[in-house]
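For reference, the chain that follows is the form predicted alone, supplied as structure tokens.
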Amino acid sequence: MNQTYVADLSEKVGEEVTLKGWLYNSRSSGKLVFLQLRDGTGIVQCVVFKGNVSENVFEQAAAAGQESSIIVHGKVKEDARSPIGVEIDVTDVEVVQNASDYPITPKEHGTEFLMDNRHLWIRSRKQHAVLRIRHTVIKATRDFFDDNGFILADTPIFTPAACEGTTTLFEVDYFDDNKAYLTQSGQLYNEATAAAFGKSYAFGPTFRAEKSKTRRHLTEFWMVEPEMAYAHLDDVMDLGENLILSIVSRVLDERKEELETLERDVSVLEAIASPFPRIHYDKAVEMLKEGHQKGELENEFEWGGDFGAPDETYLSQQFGKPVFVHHFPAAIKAFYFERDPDRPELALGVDLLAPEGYGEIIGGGERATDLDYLEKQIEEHGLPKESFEWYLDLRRYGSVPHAGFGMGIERCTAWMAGIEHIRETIPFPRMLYRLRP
């Protein structure tokens, strides 16, 4: 295919190429016309003079409205002003689809109005710059899992029963009058897995039918699960540090053009480093009762609830980086945490919150490894013995400590990219009113 990309552009200087993509935008001065051309690896200013090309070409250069799909042929040239370095001297354009009235114009738009067209807001700079962003946290994830002995095993989206609770859970018609649910958490497969690779982990879309419109939440995310054989809660920290690590880093090296565009405070990313602070639960509420005393917290916390959203930001403010919470009331988690032998109330369970009012990025934990517990856990909390017995078998068959954590990729992203909603960092978000386009 005779096409060359703007991203190789800097590397032709001098020589004769071929680009197609979209037209991003474009002026026109008398002889001369400017099109912004975007092929989806950035976007270049390809100047029309109109004594180089035809006068068809010219007017039809000349015509074509935001958006139109075409391709430019030219020379390559060097030129400081540009922000890639370079542009295009045009000796030819071929219009493939003028289009016209494009919805999204450079004038202000309200938020509703872009999420309806968010199958062409995700066209715009910014948009670009965040979903690339998204991709190099993706990948800085697998390759870090990969990297580190953990194999990919991917979990049903089709279960049987809850995870993290059944107030969150989508219910699904399935064959024969069963019902089935969507995806809460792969974590319980994931310890099948764990069980027979050592290191395993999953990654794919889970969902919750949590009706919340913060702008932390989507009901349709994506997340990331290791899980680990023969491992306890400082394992899960010393692996959650490092793969925060390994992205924070990656980020910072590949996607320097789109923080830039974002206008990222990249500062505050350069300066997270090892160790990150590891405080127990019960210090975790010495510091909000404190910052209620100093006003600084309108509410004040009770020992045994689970953080809000202004709870986690004043904590990570604390401390200017990634901020590990361990040692959670065991009331205000899921049934499957191991609990701490000196003191049962507790769960073996551990969140990260980012700094920025990110708020929690990972959540995790020891998982209970004592059959007759898990049992009456079940019990307890009111699920479908019969639904977790292929569960109950890891107990039976070869149990051993094991841990891990789910880390929103969403989340991760927003943070990495500093902007305020989730809902920017994925391609077609849903929520609780929104499930279109």
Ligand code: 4AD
The other form holds:
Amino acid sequence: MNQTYVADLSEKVGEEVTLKGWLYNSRSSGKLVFLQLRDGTGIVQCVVFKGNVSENVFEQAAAAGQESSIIVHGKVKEDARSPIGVEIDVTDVEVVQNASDYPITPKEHGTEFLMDNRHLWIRSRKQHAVLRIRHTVIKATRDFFDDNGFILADTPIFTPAACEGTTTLFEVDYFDDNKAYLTQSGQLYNEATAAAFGKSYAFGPTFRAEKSKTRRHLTEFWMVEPEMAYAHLDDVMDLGENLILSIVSRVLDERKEELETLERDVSVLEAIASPFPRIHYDKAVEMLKEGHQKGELENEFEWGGDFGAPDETYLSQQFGKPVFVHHFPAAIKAFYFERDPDRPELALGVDLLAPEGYGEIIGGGERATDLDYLEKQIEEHGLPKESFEWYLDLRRYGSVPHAGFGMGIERCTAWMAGIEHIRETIPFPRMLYRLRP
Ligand code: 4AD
Ligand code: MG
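Show the form predicted together with the ligand, please, because up to now only the form predicted alone has appeared in this conversation.
Next comes the full complex, and the chain you just saw is listed first.
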């Protein structure tokens, strides 16, 4: 293919190249037209001098509207003022399609408008930067597990029953009057694949029908879920910590420009280092009570409750790095958790809270191994036992201590990118009030 990408231009100084892309912006002054060409890898200024091209080409270039598709031929020239160090001396321009009235102009637009035009908004500089960071978060995540002996074993999206609780399921018709549910988590299946492979992970979309309208909730989000056989709560925290360290360092290494575009304060990411504090739920409650006494938290937190967003924010602010909270009350956790043998009212669950108010990015823990206990739990949680028979088989045939977690890709990306709302971290977000485009 006869095409040079903007990202490769700095190695092509003095060469004739062909660039294929879209017109990000343009201006003209007398005998010159300045075309900002974007091709997905970057943006470069292409200078059309009237004397260097035919009159027809000059007029077309001058008249091309924002986001017209264009092909530019020209010579790569060093330019100290350019953010990428080069610009193009144009010899020819082809306007593939002339666009007019592009809806997203350089002026300010409201979020709703931009979200309605999400299919176009993703071409903008900041959105583009966020999604490139997402790419790196995913790549770093996959590499981390692949390099540490985990087998990718993806789990089904149509499932016959709940995993995280029954109130947050999307129901779908599944032939002959049967119902299926969109998965909330691949975890139960991961427990099966971990018993098959020792260490496994699933990575895919998951669905939550909770009617939360917060900056941290999507109804469809991507989750990576590792699971390890012969592993305990501490192993989960070690794994989560190493995963996060590896993501942070990859993003800092590979996405400098994007972080700059987003005006991300990278010093807070650079400060992320081992060890992450690991605090008991009891201790977290103590800290939250203190926060309330100091007037920094509106509501007084009671032992036994689940953290709200302000609680998570408060806790994470006390450390300036990610913090694990473990040993939650079993009563607020899913049916499958192992209990603390010394204090059976506690579940061996753990959350990782990201700093800067990004909240929970990892949730996981150690799974119950005992058949009788799980049968009772399934009954007490009002879950249909027949749907879980296969899961109980894992306790009948070679039950072992095992543990794992789930990390939400979008929450992690929002934190890396330093953006306010999770909706910008996925190309096409699905939320309580948004199913389009
Ligand atoms: O804490 P959660 O619900 O845990 C589970 O689903 C476990 N079964 C995972 C496991 O142990 N294999 O979800 C895990 C993570 C959260 O920490 C958060 O990062 C993300 O998934 N998450 C969401 N992200 C965006 N929107 C939502 N509505 C989310 N709910 C959870
Ligand atoms: Mg959770």
